[in-house]
Partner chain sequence: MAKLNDILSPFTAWKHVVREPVTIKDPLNREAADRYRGFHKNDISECIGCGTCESICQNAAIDLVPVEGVDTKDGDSGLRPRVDYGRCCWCGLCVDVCTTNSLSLSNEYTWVDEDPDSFRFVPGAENKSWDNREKGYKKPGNGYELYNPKREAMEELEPEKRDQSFIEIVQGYSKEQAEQEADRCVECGICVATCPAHMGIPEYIKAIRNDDLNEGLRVLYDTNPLPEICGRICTHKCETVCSVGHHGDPLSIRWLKRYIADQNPAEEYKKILNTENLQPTGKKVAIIGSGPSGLSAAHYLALMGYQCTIYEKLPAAGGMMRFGIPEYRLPYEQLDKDINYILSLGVEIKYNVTIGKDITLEELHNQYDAVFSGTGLHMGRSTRVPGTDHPKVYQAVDLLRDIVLGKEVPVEENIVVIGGGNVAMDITRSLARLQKQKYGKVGVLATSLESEDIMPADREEVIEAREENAVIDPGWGPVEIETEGDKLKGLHVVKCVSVFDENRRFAPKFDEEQKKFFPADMVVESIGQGMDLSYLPEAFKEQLDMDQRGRILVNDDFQTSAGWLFAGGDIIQGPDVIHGIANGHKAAMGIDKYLSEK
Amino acid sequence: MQTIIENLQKHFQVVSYHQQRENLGFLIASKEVAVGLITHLRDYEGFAHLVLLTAVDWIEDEHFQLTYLLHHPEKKVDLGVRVMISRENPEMYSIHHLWEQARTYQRELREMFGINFPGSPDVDKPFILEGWEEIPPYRRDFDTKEYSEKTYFPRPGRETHDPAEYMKKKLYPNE
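For the form predicted on its own, what structure does this chain take on its own?
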């Protein structure tokens, strides 16, 4: 994996690299170089498969982290390319032209996090949440409890628990 990273650093600015285990590493690249770097990994380094594209909401730092996990079938290694994008303007360049399945991941991230991928086919069509009017539900500022209280009526005989308070009582019953 180290040779691949050294080759990448000749062509792209890699912010950092972390080897998690022998066959898995993660690098951080800027939004501006990410698509070129991912294209290079596919076309010149043998990472033929996009395993997944996912996001993490780092609300405290005011950004989303996108992770493109790529697989090299011959070397049997995976490389995650992490890209930080602003929560204020959550937009990233599309990679649907590299792998067909990227459009599905991008569509899901659009709906669940509100991250836009301009030019990605069908990115604005509902994925799972038809008629959703709230903020995207995977954002950490989405209040799941409030949403469920206003959306679902209370049923007789059923107790409801605030998950945080319920776990405190379960874990520390004498406090």
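All figures in this text were calculated on a predicted structure; none of them were measured in a lab. Positions refer to the first chain, counted from 1. The term rigid core refers to the most C-alpha atoms you can superpose between the two forms while keeping them within 1.5 Å. What changes on going to the form predicted together with the partner chain:
With the core held fixed, residue 18 shows a CA shift below 2 Å between these two forms.
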Second form
Amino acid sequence: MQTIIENLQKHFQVVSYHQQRENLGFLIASKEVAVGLITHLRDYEGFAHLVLLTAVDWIEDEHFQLTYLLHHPEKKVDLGVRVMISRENPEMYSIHHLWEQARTYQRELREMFGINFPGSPDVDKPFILEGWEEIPPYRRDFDTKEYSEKTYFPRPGRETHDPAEYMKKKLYPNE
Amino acid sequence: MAKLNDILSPFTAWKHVVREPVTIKDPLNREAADRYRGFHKNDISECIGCGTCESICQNAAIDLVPVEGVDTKDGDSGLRPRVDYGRCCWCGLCVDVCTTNSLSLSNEYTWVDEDPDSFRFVPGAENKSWDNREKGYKKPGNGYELYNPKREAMEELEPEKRDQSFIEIVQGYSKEQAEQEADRCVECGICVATCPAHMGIPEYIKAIRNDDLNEGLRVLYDTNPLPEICGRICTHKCETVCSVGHHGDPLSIRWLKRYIADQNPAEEYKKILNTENLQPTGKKVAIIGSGPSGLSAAHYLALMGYQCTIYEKLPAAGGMMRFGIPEYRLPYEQLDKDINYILSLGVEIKYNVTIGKDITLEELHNQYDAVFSGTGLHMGRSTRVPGTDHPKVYQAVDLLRDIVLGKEVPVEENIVVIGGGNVAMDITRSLARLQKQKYGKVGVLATSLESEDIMPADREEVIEAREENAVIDPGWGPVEIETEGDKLKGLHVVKCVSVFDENRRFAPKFDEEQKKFFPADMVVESIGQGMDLSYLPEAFKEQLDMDQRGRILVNDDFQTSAGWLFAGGDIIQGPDVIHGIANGHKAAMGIDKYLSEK
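Starting from the form predicted on its own, produce the coordinates for the form predicted together with the partner chain.
Below is the entire complex, every chain and molecule, led by the chain shown above.
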């Protein structure tokens, strides 16, 4: 793994590298170099398989983190490429030309996080949410509980008690 | 024409009939993976019904409901979570946040039933087949807590720096520390019932998190007009039931209260608390004693527009808070901050006035619409062992009072203190400081009937006393104080094997074989205090409802059978500051009710 990274650093600017396990490491690349770097990994280093593409909403730091997890079938190692993109303008270059299945991941990220991948086939087509118009539900500022309460009505017969209030009623009712 | 093979080939499938199928016949019998998140389990004897599972659930799938056989008591709401599996998404946040680690998920995920209501049940209370299943999802343990189990450390003066002076030991939290500490609170509110004043603890901790300390102060004053004081010396029963304390350090509730009070400047209190214009009722209330109950009653009565006059026997206000608690625990400046604010509401204090001597109770009754008495426990009790009548045997409360009054206090080189409560620690540590000043070294030993594990003093008091080089040797019963003329030689003790009988009644048992002698030039007794009700005229006392032990009986409004006389604080309940505050508050509301109906 270390030689791969050293090779990589000759061609690309790798911001940081973190070896999580013997067969798993993560690096951070800038948005501009990421697609080139991933292409290089696929074509010259043997990371032939895209395991997954996913995102994390770092709302406090005002960016999304994309993670491209790549697998090297011969060496049996995984390498994660992390890319930080601004939350204000969440857009990333598409990689559907490298792996056909990337378009599905990108469609999902478009719908669940609101991250756009211009040029990715069908990226604007509803994925699973069918006509969703509110903020993308995987964003941290989406209020799951509020949505849940608004959408799913409680079954009749449900009741709950606030512990402090209930204890007051039970233990010192006259105060 | 079809080939023969085409006709026969469907039948070749028959050869597989006797083979073991690769698919599973009944998927309902397939066990899930070891850490699969299936139906909940709850150890309801561990669970305290704090409701953090309900609060964190993003699907509102959890209700807290009473469960038969589970009682509501201190530290346990008596409620238990009921899960609605029509809404549960098995995310496991309820398990991750559970303060007692009682809640977990089994790996059982299949269950068929025609009645949708059966998918709503109280795990642990309604028996299920997966209740004893080991596999499933549990809180991952250290490092994965959703709140910090470790308390923000409090800066304290080092023992070497504090043992010669009466400077405050505890330094108080910084803004950053207070916010970190407040962030650990899960807002369950279990503590509220245990606080005698039922303070809005989760609300004021939330105010710290929101950096809205004015709001914090308003929450404090709703139930407690002495926050600087309680923020320092409260017995903090609330912390003993804190849900976070089950698997971590309890919230530092007392220091957080102090932080709010410390950060609000005294000159802005009236504006923040909206007490600049109070509507007078024209009615007057006399209060006997300026301790916590009297001050608390005066505060809430003043807010309701009553003109309050406090009669205080001593030359300064505060009662035991000033004359019993040493300055290193409660600086006078902070005591005065709380008291002066109450005075600023129009409360008057007449100092150096003793009821029954300078003015009679009858006169108060005639001059005022109602009277509140909170005269406290100021008479030291004696062990009455032989030798206690020697002039070198003193009472802790008398010495503590004299230290505050600036009187000359006897300080010998070797002192033995009898007692294991907070007052005993206060006098031990005060005398240690005075010895250090006078002799350059500490020579004080405290001994109590109670063994170390059941000593009534706060743990930190014992630890700090030892840090200051006092010797604490608990578990001994005093037998005799040996004297020789005007000289005192020391205290003879025997081993105390148990203090209480099986009914929790005070009945100490001793092992006479195990003896010890503590040499001393002076002995201080600190085994409790009694009340002095001599200000009540005998004829009046006979009419008043009292119990067999000579204590005044009061109703829920802290009203005595005399109607116009209310009583609270240590003479009724306690002894501690927070009970006094709570009593004073309730008595104020009782007086208002009494005078409104009159």
